[in-house]
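Just one chain follows, in the form predicted alone, and it is written as structure tokens.
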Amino acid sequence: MRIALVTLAALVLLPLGAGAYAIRLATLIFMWAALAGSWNLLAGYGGAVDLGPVVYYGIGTFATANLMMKAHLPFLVSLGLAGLIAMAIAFLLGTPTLRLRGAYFAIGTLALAESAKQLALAWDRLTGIPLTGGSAGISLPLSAGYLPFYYVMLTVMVLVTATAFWLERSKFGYGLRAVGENDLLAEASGVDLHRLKRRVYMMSALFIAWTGGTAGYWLSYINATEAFGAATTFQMVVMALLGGLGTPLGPLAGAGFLCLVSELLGTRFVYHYLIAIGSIIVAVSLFMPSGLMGIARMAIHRGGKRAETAS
């Protein structure tokens, strides 16, 4: 707990001594850690592989943008309302969808994401209500600076991580993990698996929408093709798996590692860095399926054994 508080304090104070590039990179890491961590809440603890979380990323971006531009609400108020909208939609979509199991749920959510993208692209033309800008997208007013995005992304990442730690220790989390390990046995034991998964699905949607809304304002331009694009889903999935599925700190480790490696290799090997990143991901997946957190636990375990041997 003390290490966590010291780390959080250091991150809060980081902008005081860091340059614009370091702050931008840290904000990017926070963003992907929040997204990967949000996906990990349902997939890592509930065992439900959701391939459509980008639906709530897109909802967060467009809802925040329209509330700011059309309702003239402040950014944080718009972001909060966008999260509530995403939770309401997650309740409506999750109620039937979460009854699917295994590959059917994964395929269903992937189809849902593609349908949402097509709906967003055609929304203005079909309804006559300008919300998404069609294929052209919409532009947002330029922000006052980059520090607000740093702190908002940091806050969302901390909330996601805190939720994961809560799932590790709470009765609710024990029930959710029982569902993830064997849903039929958990259901036979009296666990309301649909209610548990739906609650986590809604929490995940809230965090993803907050992240999407912040990212949209940060970039000052959004379009449906990117906001609802499958690439966002796949990247958060890869980061969660790379860091360690079903662990509170795994998504942070995966996001930090992948962002830093991409930044380092992308500047030096412009045409080949994706091959190197892919090779690293495949190597970790094959030889260390528990991810970077598994490597860290193994290193700590070996260090403890050496210390006992030496004493």
Contents of the next structure:
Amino acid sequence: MRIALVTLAALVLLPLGAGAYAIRLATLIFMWAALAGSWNLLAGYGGAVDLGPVVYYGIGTFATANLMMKAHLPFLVSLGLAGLIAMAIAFLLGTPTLRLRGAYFAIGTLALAESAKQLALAWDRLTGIPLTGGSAGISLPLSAGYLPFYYVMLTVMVLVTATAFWLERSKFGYGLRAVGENDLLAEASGVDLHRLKRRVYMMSALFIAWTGGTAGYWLSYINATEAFGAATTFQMVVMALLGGLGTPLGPLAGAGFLCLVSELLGTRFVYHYLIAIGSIIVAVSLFMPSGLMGIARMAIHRGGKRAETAS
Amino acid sequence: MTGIVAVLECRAVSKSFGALLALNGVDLALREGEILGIIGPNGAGKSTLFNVIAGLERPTSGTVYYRGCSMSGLPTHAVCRMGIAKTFQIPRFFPRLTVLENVLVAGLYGKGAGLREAQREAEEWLNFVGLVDKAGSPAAKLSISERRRLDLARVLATGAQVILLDENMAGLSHNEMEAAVSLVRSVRDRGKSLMVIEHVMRAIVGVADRVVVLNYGEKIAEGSPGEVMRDPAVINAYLGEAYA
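Same protein, the form predicted in complex with its partner chain this time rather than the form predicted alone?
So here's everything in the complex, that chain up top.
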């Protein structure tokens, strides 16, 4: 707890001592940590591999942008409302899809995300209500500096992580983990698995929408192909797996590691760094299936043993 | 049977899987505080009967009543919360949760207890089945006989009044069997009513007040263990006509 507070204080104060580049990189890491962490809530604890979380990223992006530009609401108000819209849609979409199990749920959600992308691309033409700008996308007003984004992304990441820690110790978390481990047994023990899964799906939709809405304003240009693109989903999944599925800090570790490595290698080996990243991911999944958190746990465990034998 | 309100009752329960009729018009009643043995050859429909009663499968026709209320159409978790829970023939568990957490989930959701109460009760039930010293280890590390006891502790923690044991004593040594039989009796002494599927006749005769015999999905006999064992229809089902 103390370590967490000290780290948080350091992150809050970081902009005082760091340059613009460092702040932008940190914001990017927070963004991916929040996304990977949101995905981890459902997949890591509830055992449901969702391959369509980007639906809520896209909804968050476009809802925030439209509320700001059409309704002239302030950014944070738009963002908050976009989260609620995403939750409502997650309720509607989650009710039928979460009844699918295993690979069927994964494929179903992947198809859902692709349909959402096509719908978003065709929306303006189909409905006559301009919301997405079709394939041209929409430009947002230029934002005031980069610091607000740093703090909003930090807040979302902290909320996601706090939720994961809550799942480790709460009634809801025990039920959800039971569902993830053995859904039939969980039901036979009295767990209403559909309700639990839908609830965590909605939470994760909320956080993903907030991240998407913030990212859209930050970049000040959004288009449906990217906002609903499967690449975002896969990066979330890879980061969560790399860091350690079903652990509160795993997605943070995975996002931080992958963003930093991409940044370091990407500036030096512009075309070849993806090969290196691919190799690292393959190596971790082959030799360390529990991810970076697994490595950390083992190191701590070994350190503890060494201390025991020394005393 | 008339006059006594059964805690659980099956009326004309049938279940078919495609062309296979696994249960065919089974009527039975479980009395309050009773231990009812369910026996029958392999494939007689015993486990299917338990799955239907515990809400894991829907009957094709017929109804299960719990204290006079129809359980038709209730989802699995609701049946558990009403007060019917079963162990699994191949014990199931949450492998990465600790032994204590496995039981805790049942207390939190099956019984609807708060965290602290469920925690205390989970410890009590682990103590009851003799697993309290394993409370902190992952469930995946338990031996088969320990998994059976964990399954029992989980079912008890749901607060269920009707407990269905599906071969919970299978594959135990002589001594373990004695302990298991007395465990089943002490579950009853806590006011529960039980239905027990068992292949080991010695275990059934020692523990059951009454026995129902199934064969090819139909009830072929019912009565005290002694009566049922002498019933020609039962001997026929188990050993063939030459012995009847």
